[in-house]
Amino acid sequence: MEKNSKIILTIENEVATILISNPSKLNALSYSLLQDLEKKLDDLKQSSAKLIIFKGEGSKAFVAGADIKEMVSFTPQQAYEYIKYGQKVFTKVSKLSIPTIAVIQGFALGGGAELALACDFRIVNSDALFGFPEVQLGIIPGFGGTQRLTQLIGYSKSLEIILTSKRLSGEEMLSYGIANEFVKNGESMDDVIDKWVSSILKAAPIAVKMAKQAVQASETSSLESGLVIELMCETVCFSTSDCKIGFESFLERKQPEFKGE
């Protein structure tokens, strides 16, 4: 861990956790914050993580948005190569190899939601609040909200949600397909999470990667293209030693224990 880092990134029984150590501000993204940030994300390269989780410290939020009182003295040129980059940081969190999930408890609001959209998951609890409320700054989400919600959501909801700047409940975040899951009152968010990892580490650490990839090429692909990509994952997990151990477990019905080769 380096010192005064305000993202911190562990790694224990290959689940990298990376934690937005904030909390003053409750974890506002500054741009030395988003260096920070970027560097973890190069580091996870080389390591053994199969999986990471994103969290914010504290229980207040995940992440409330960029610093507004750094953004505040801005010039055009200033704010277009910050954007810019926040753009360049979110879009390697989307395209990680691996799985991501964003763990929201308290407020998601403007750059927090959009690194949250940059995930591939959202487990929220009833503290969690999401939402835009950059227009009421006479500025628009920034670092890929526009494009990523109405990915998720489509054009009408994510238009409602950014022009009222409305805030979500962890709730509604279900029920308008921007969570995943939903942590009720009296239920542990922690073994939530486990229950995710644990899912998602039994199965074939290269079959994780490229149906990531393939369902990553259906935002950009014509269905002709995606299905050639599709085919060319297919065709690499046949390649594997995993593949032969799945069907092999299958057949002898028992769990398989894949080696990531």
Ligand code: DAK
Second form
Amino acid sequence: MEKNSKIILTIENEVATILISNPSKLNALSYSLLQDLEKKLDDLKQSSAKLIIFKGEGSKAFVAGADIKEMVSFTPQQAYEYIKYGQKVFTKVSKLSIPTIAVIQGFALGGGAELALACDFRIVNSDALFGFPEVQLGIIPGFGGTQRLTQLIGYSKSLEIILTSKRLSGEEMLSYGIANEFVKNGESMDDVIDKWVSSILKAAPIAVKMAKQAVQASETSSLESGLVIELMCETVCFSTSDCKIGFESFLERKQPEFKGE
Ligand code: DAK
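Would you mind giving the form predicted in complex with the ligand, to go alongside the form predicted on its own above?
Below, the chain from earlier opens the complete complex, with every other chain and molecule after it.
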């Protein structure tokens, strides 16, 4: 493990965990922390990980936003560069070829909410508090929040959350369609995560990547182009050994053991 790194990457049983570890500032994101995050994302490309979990250190916060102390003295030019860089890193998160899950306990505010939105799935507990305080600071969400939240839940609900700076509880995140799963009091977050992990790891790895790529194409393509991308992704799947294994296992009534090729 690197000394003084605030982004801790571990890989175990094909599952990578990225821990944002800046607890004295409720895991706030500084510029150097974003650089470290980008480096860890690049390292992951060479790894055997099939799924990535993003977590914040401690139970009080996932990430309480961009580091306000750092931003306070930014000139407009520095703000522009910082936003561009933050958008680039979060786009890297969203474009990872393998599935990503944000586990939210405590605050996910501003840049923290945006990091969670750059992930594919959000699992939250009853302590989760999600929101965009930016307009109360005289700014707007700058790391993709205005776009990703709107793509996820639609114009009016997204604008409501951004203009009112309301904090959504875990249960409300579920009802707004922001969370995929709400872990009730008394339920184990680890058990819920294990369930997600084991069902995704059971699937054919190349099919998982192709499915993610095809679904993502729907956000940026016309239906016509999206269907072409789906066709190409499906054709890739049909060329894999795992496709044969999947079909044969079904016909032989046994569990497939995929090889990832
Ligand atoms: N930045 C820096 N430090 C933070 C922080 C943050 N976002 N959030 C918390 N901390 C620090 C606090 O300053 C405090 O440090 P010390 O005073 O102990 O040194 C420590 O974490 C513990 O926080 P509190 O004492 O405040 O803890 P409480 O439980 O009382 O309150 C809180 C928790 C999350 C409600 C509160 O800390 C809070 O309101 N924090 C700020 C949340 C926030 O506004 N987040 C959004 C930040 S804006 C852009 C770039 C990016 C973006 C936009 C534009 N440009 C370059 C222009 C994105 C913007 C954001 O994310």
